[in-house]
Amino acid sequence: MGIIEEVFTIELPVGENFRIQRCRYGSEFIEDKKAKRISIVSGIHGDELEGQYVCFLLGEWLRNNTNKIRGIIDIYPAINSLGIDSITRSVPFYDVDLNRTFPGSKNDFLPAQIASGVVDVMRGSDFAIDIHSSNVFLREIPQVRIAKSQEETLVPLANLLNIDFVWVHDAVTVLESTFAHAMNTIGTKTLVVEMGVGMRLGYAYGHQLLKGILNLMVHEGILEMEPPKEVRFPIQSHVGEVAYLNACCPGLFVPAIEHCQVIEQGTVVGHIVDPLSGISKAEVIAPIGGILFTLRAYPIVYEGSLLGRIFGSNKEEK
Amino acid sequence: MRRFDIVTLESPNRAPLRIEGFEFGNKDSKGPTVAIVGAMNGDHINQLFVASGLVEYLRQKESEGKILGRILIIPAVNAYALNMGEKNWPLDKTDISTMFPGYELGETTQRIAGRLFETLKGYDYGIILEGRRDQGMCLPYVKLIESGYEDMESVKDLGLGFIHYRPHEPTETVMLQYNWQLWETKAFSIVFGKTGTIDHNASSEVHTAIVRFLSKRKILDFALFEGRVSNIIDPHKITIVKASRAGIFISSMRCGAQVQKGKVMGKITDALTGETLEEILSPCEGIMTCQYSHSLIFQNSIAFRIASVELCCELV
Ligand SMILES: [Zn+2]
């Protein structure tokens, strides 16, 4: 059975503590300095649920496998805990969004200060999967995203995980505040999972990233079983492009094909109309074949807001 | 006085947003240019407020021709955001003031930042209005980022009294002050009052360290007395007095007074019984810049913050 542990909590003014809740599976681990720890990481941001249902798929699975269990195992389904039970994406009061504040301090607003005690208490952990759905925009296929300079170390982990891309971007730096980065610095080997939409679950995506867990924990010998079947190899975005579909005008956006489908360069990918005059003012055309792994969930849209985004091979291209 | 759009963005059914701008002075003036930028998010108020009257003194001020220079005021980026009570661009609640120095090809408020942008570079001064991320309440001060294109003669003109001065921290690339210094902008923050409401003594003070500055720089034609002798100071070594309980927080002093060592500066109570459950003490001899402006304050707040010449303590 897991352990259920409050690991972070702080007064709030009236009557209540915030707090942060940990499920430990494998304690008797604890003195064994072989043995590897990892932390599953969920709700740092409070509109995105599919990692805490990875979190109960998790946790349901160790309570009937604890025979296998070889290492610990930390699952934290709720950190802006806030946020999760009131929909609120940010860290409430001080709308602060939680995965821009890290490292964190002691010595700084409430943010800062969960930010700083989540670090102190995932230190040492040998790994970290931080599991987020998208936002409300946008659906996306499982996927982990990784900065540049983190690739050599974290693409093998990812490859383990069973989803379906892998995408190494260039860092920007404002990414330099959240908790991957955090983690990875202090040697937590920390992957970032986006998959789904905010606010909604995805069951089949659920139960594919307990599938890859499992196959990670087994990989690093947290585990001790055959490794699940049929794992699947995710595509790798440094043998092709990502294009970027904006909106050109704000209205309505009506998608004309399903997410995660496999397109052509012209295809339509959906219009912005205008309901007030039945006007349709705009087609959204890929400009590049291959995947559409992200599609805008979300229907109303400004200029600028993201629609979709397709990966496609080099050579399709050209 | 020119008043005209700066950037307008059709909204799926809304009125278009329209950032307007004022200008004020000759389009041919040989003077030195400013802008001023105010609200850049929909809880500074106080960043509106101090602008919009900028822009009725300067109408005034032209009308006599005292205008020397070329005077530029945005009172209002956000103005979706102010008109409902949202801090930030209401539909994907990304904060326009991190999204410089824009993109032309991104998302929506990547694009306001960068057409806004185009519109800042080229002047001589910026000055932006900025309010408080936090529920802090503070004296006014300058923040200037230490970047090579700073300047710090010119910042000194306002005769506020503090003036923060360090390098620029990895959030704040995206940030206008930063980039505009990389155009060459002497640019600067004023960072003053409390979010959503207007603070009129430090508003009063904004606006008379910013017509100082215009007079000084030589971009308006009237004298004023003398402000302060800024004293320039690294924020990093303001000793941080913080609430050691949760509870109902009352202050019982103003932001700008002197401390001495001892002195209860505010207490806390138990929001439910009522009972006093810490009394906060000054850890040392200072003047008091910056106080908790919320009545519910949270575990380990800073309740107040305290400036010396010396630092004289850090609590941890
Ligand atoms: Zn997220």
The other form holds:
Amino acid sequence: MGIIEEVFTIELPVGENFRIQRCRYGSEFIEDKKAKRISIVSGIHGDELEGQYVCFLLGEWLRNNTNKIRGIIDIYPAINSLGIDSITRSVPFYDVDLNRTFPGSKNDFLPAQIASGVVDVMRGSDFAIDIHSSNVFLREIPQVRIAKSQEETLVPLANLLNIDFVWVHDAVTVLESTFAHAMNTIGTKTLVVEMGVGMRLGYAYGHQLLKGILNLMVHEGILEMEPPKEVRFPIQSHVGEVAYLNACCPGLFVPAIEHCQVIEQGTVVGHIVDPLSGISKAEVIAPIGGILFTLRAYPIVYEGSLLGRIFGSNKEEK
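Now show me the form predicted on its own; what you just gave was the form predicted together with its partner chain.
No partner chains or extra molecules come along with it, only the chain itself.
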């Protein structure tokens, strides 16, 4: 059975305490210097719930298969519990994105103190998987996002996770203040998973990622068993291979195709329409062919709103 522990607490201005809990499996391996440790993290953003379901599935599996555990498995389903309780992305009262405050500081404001506590309690983990949903506006296929500077170390691990897409990118200015960057900096190999849509559960996606997490733990010796069957190998992306679809005008975005479709250059992805006049104001055309791995879920758009992302290539380029 897993051991539920309170690993971080801090007093709030309202006279209550903020707490982070984890469930640890494999505590009997703590003194084994050869045993590896993995941290499964969810809920850094309070409106992203996909990871909560993955944590449940993993805990359920581990409770029924304790004899296969050969390492330490820590599950943290609700890092930003205040945000989850209030259905907000950020830390309530401060309106601060917790994933932009790492590595944090014990002498700073509350979100930075939480970030510092999170890093301290997970320090020493060999691996971490940080599970995110998209926001309420976009739907994502299961994917891992990796900074270009960490490609060599992290892509082989991402390939084990049974996800659809590995996106290697170079958005360094944002990554430097995230949980993943902070953990990778101190030697914990940390993967960021994005999937689904905010405030919703994708049950199929949850089971897909569970299989991938088990596969990674088997590969790294944290579980002793046969690897799960039919683990998919993801599509690989590199800088410059992703095209963004943005709205050219305000209106209601009506998709013309389903999410996660392989499309050709010139395909009509959707239309922006005006409900008042009954006029279709714009067609949204794919600038390249490839896989539509992001598609807008919330239909109201303004000029510049992100409608989708395509990974692929322009056949007209040489």
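Residue numbers count along the first chain shown, from 1. Just so you know, these numbers come straight off a predicted model, no measurement behind them. Only the largest set of C-alpha atoms that superpose within 1.5 Å between the two forms is called the rigid core.
Engineer: Superposed on the rigid core, does the Cα of residue 304 end up 2 angstroms or more away between these two forms?
Structural biologist: No, the C-alpha position differs by under 2 Å between these two forms.
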